[in-house]
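Encoded as structure tokens, the following chain is the form predicted alone, with no partner shown.
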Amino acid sequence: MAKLSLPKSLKVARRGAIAIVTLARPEKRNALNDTIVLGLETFFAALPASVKAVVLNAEGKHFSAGLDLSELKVLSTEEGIAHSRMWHGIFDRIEFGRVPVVTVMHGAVIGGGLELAAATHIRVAERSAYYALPEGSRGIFVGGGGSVRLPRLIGVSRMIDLMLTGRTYGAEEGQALGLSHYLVEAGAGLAKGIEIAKRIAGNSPSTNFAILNVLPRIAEQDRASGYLMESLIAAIAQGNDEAKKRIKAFLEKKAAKVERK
């Protein structure tokens, strides 16, 4: 990848097709603060084509500890909406984006680092992370997209439960509940991570585009809508030149067959 302007508080690699982007400010527990964010948005602003997935995982005992309190700002009614439309932005960016994005999730994931991590569409959870919503007993509110995000994975009434009363979710809990698709052993998440990201990076870039970017609106939709919405979309897919090449491939008995590993 190309050098980039980003902060200290991130770092990049590459393997392959996949980018790894590392949230590197272990000292405040990689607490999320306007520096941060605004790189990300230039990292996933910046991904060349090679690029098919990316894997987002952090330094340190805790992947986020949420929004850095240090760095909250005073700021009128107006200011404060247009910062909070802005985190929002950055994250649609990153969930609605070209490329799957699978997130590493270890020690604390809470509140902003949360938000974080739902904006991404594959989480891996070590037996470390736990989960938690502080904003009610601060006395602020979400403000990166939680309150939308949040209840899909988890329901309403688990989200006011968290925020009310400052309760926090093991990694089995989150497990079950959806907060994590994957749960590994500690130290093991960022190798299944981009296991997962390379097999991400192998399947078609429109199929995967789709999967981001229609599958999710079309789960919003009305019945008849999303049928319409899912058969304009699976004729244009199937018509592509890459889907032809994987369909060949597969009935002529040269592409794995389905089975459980």
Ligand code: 1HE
Second form
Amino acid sequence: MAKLSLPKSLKVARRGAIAIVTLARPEKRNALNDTIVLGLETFFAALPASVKAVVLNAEGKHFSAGLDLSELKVLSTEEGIAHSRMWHGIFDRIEFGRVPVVTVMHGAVIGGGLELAAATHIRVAERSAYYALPEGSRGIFVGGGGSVRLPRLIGVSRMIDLMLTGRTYGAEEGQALGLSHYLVEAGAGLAKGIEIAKRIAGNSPSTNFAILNVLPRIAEQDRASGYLMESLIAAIAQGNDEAKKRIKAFLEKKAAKVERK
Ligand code: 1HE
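Let's compare: the form predicted alone is above, so bring in the form predicted together with the ligand.
Everything in the complex follows now, all chains and molecules, and the chain you saw is the first one.
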């Protein structure tokens, strides 16, 4: 990967088709300031085509303490809107990008940190992970797309509870509710995230594109439009050479079966 001008609060490593990006501001519990969020934008915008999946993780005891509150205190209302819209744009580009992102969470996954994780596609939680939206007690509101994404994951009612009461969900609760897809022991998250990312990187790029960009939009459409969109994307996917090659390999018994291990 070409040398990027990234802040030192973001570390990047490459493992074949996988890029690993690490929030590296543990002294501030990976609180998300503009430098990190804009750095994420730079990182995702510059991903070379040879990167087929990304793993996002974090250094230190906590995934992220959310928005860097020391930045917020100086913003006017207008600047606050611009700040939130900036997060929206960057997180949207991650969610509806080319490259699937697997997030590995541990410790505190708070506020904007949870909003960031929710904008990614697969979430692995270590048992230390816990989730909170303390915006209520700080006198603010979610601003990184949380009110749009989180109700789709856990329902409006649970988000209201999180925000009004400041309660936390532990890793097991988060797993049961859909905040994470995989729950692993302490220290095992990164290996699991890389394993999943490698699997994803082996998919056909056009299927991954459809899963990231078309599937969520179908889920937000009326049924008739959804069926129509599905038929179009299914035909495009199965018409391409990659699909033909993979189906032929299966029929010739050269591709893996679907087995439950
Ligand atoms: C911070 C932040 C932060 C820590 N902004 N500086 N988020 C919150 O309300 C969560 C606030 N943070 C915490 O509750 C705790 O820090 C943790 C539970 C995450 C970790 O506790 P601990 O004991 O390991 O660390 P600490 O001693 O509290 O914090 C270490 C340092 O990080 C300390 O700075 P220092 O200079 O005194 O060493 C903290 O001030 C600093 N720090 N969290 C700024 N968030 C797009 S809208 C989204 C809105 C939100 O995300 S609201 C949620 C904000």
